[in-house]
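Presented below, as structure tokens, is a lone chain in the form predicted alone.
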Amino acid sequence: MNKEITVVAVDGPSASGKSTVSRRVAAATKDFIYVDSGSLYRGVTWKCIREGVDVRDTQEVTNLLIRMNMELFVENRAVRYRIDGVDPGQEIRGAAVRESVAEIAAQQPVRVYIVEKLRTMAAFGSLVMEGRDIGSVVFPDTPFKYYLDADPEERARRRSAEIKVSEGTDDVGAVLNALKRRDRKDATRATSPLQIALGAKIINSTGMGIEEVVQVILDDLRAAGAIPPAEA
């Protein structure tokens, strides 16, 4: 990794606040670009569904990866992509993708493919990248590694609120069960399981506001000289 490029790795389970915190950290800096690594796994899942590929069939999924083209680009200081010329947009946030993405994310060929894509993003500049294996696998050498967590019930409330806004449904119990299933799958998968990266700072955000968490990361970046001091 280029020494002039800084990567902030923000890992953690679903609905731990990674996305909101990472976006705000990137927005509070002058040049950092936000990356939602999970959106790439969702994109592959979306493509499988679109092409009628069985998400549980690793060989079929691998064949899809070989023939498809994921084009990365930066827009509004965030990395986005097109798959075979199509931007999947908000379709990757729908129920069909949400229910199948864990199957895709657990497959070794998919993780190898996505990790390679994520590492090439350093060519765009300094990054705030959120995911589940950013500090442990994708950029293990970055000194800025964070593991965000929160109590399962709090995470379920957060995710349920998001789904209510986008889909109009509100079932915290069902969301909690889904999160627990995803946690088990993420923690036990053979390739790049969810874990706390060596040297990562653990932040339990259950009783914290988003800005408090953001401030912890910004203070670390300023102390290391990765971003300018705060204005008085």
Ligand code: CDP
The other form holds:
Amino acid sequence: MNKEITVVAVDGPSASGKSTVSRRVAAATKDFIYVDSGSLYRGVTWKCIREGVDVRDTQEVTNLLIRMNMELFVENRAVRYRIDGVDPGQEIRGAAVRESVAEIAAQQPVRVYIVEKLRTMAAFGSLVMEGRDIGSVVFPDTPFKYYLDADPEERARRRSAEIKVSEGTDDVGAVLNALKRRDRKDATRATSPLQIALGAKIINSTGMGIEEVVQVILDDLRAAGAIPPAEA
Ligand code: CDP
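Form predicted alone done, so how does the form predicted together with the named molecule look?
What follows is the whole complex; the chain from before opens it.
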């Protein structure tokens, strides 16, 4: 990692507040770039579905990774990508991708492919990167590691509120079950399972305002001299 580059690793389960917190931390600084690492796993899943590749067939998935081109770029201080020239947009948030992404993310060749992409992003500059294995695998040397958590019911409430807006359903029970299933798969997979990285600060955001969480991270960055006192 370049010496002047700072990476803030924000890991945690689904709907623990990672996205909102990470975006706000980046926005509160002058030049940090926001990275949603999950969107890359979702992108590979989207591409599999689009190409009719069986998401459980690691060989087929690997062949797809070899022939596809995921091109990274920065827009509005966030890393985005195109796959074979196409921006999947909101399709990566849909039910089809949501159902299969944990299956895809559990496969070793997919992880090797995405982790490499995530590491190359340091060339763009300082990063706030959210995910499941950022502090443990992708950037284990960064001193800024956070593990965000919230009670499952709170996470289901947050996620169902989002899905209600995007898909018009408000079945919190079903969302909770799907969330638990995906978390279980993420936490128990053999390669890079969701875990608390060594040295990570654990923040349970149940009943805690987003701003409070953001401030904890900004205070750490300021104390270490990674951002100037006046910047946020
Ligand atoms: O938005 P939500 O937290 O539900 O999910 P996401 O961050 O978009 O990630 C979707 C899926 O990608 C997760 O359930 C994991 O299976 C996988 N993922 C991963 O394995 N490693 C990461 N660093 C990020 C996401």
